[in-house]
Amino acid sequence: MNKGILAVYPGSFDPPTNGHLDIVFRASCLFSKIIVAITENASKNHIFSLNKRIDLFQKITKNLKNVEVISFSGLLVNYLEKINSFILIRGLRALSDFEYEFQMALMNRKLNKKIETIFLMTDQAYTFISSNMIKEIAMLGGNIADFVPDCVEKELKKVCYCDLSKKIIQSSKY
């Protein structure tokens, strides 16, 4: 472990799933000290609220005491500089995250030369899930067991569920 580096692993995590678990677990055990800084992202249709998600977060990394779950908004880079940190983690799943991850990776570091990303691998167990993936699956009432811990399916199955009988109801009424 490298002692006294902050490492923050960003995403918006909507919902979590065992492939970020897996990236923050590993990353917890190379840095002193892991944020996970869930952001909303305009560009996307969020199942859970910015607070449902680090709740959510938070329960799955509670025996992780070097990891901490905060909120922020505006500018990765701009975070970083103010908890004057300058390592990201980023988790990896195909060929294809790698093109992404990449571009934002040379554009963050265009943007402040101190920033380095660290790329992680998923877990290979894990290379196929994404959270869109488990949202479709969820709200087609879907068994999303093996894709998420415990309490992210609890909560999924609940927003789920009301979603799914809203529409069906919808549909009847035609």
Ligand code: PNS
Given for the second form:
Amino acid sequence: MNKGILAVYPGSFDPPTNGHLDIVFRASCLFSKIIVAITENASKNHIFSLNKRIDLFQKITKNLKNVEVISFSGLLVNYLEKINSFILIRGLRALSDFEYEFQMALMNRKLNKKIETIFLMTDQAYTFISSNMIKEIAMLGGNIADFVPDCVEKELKKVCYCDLSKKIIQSSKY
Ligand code: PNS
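Moving on from the form predicted alone, kindly provide the form predicted in complex with the ligand as a structure.
Next comes the full complex, this chain leading.
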């Protein structure tokens, strides 16, 4: 354990998955404290509100005593500077993640040369899971139980059921 080191795990987490939980667990064993920093990112079409994503991440990490979940806006490097942290945690699943992550890590380091990004690899059981795929499967009525924690599955079902009902009502009008 790196005593006294505060690390930040940023993302949109829409929704948080078993893969995210695996990464935050691994990070919590390596550093004194992990801040899960959730961004609103207006350019993305989120299925869950910022408050719901915070609530879900807090629920799934309630047993990890050194993990705190917060939201941030603006540049990530500015947030890191504000809380005096210089370590970013990101998860890597497959080679396809690498280009985007590499670019982001180098850009963040260019914006603040003290920042280091540390990549953790998920358990191989989660390498194919992505929030976008899970949303699509849930929207189409597929089983997502193996990919997300129970509370996330419940919330996704609520949203997707609502969405499906709206579509049925809509199509019955014509
Ligand atoms: O895992 P995600 O959802 O793709 O996370 C992307 C995230 C939130 C880490 C990234 O978009 C970000 O840092 N946004 C904050 C704005 C910012 O600092 N942008 C420059 C990144 S190089």
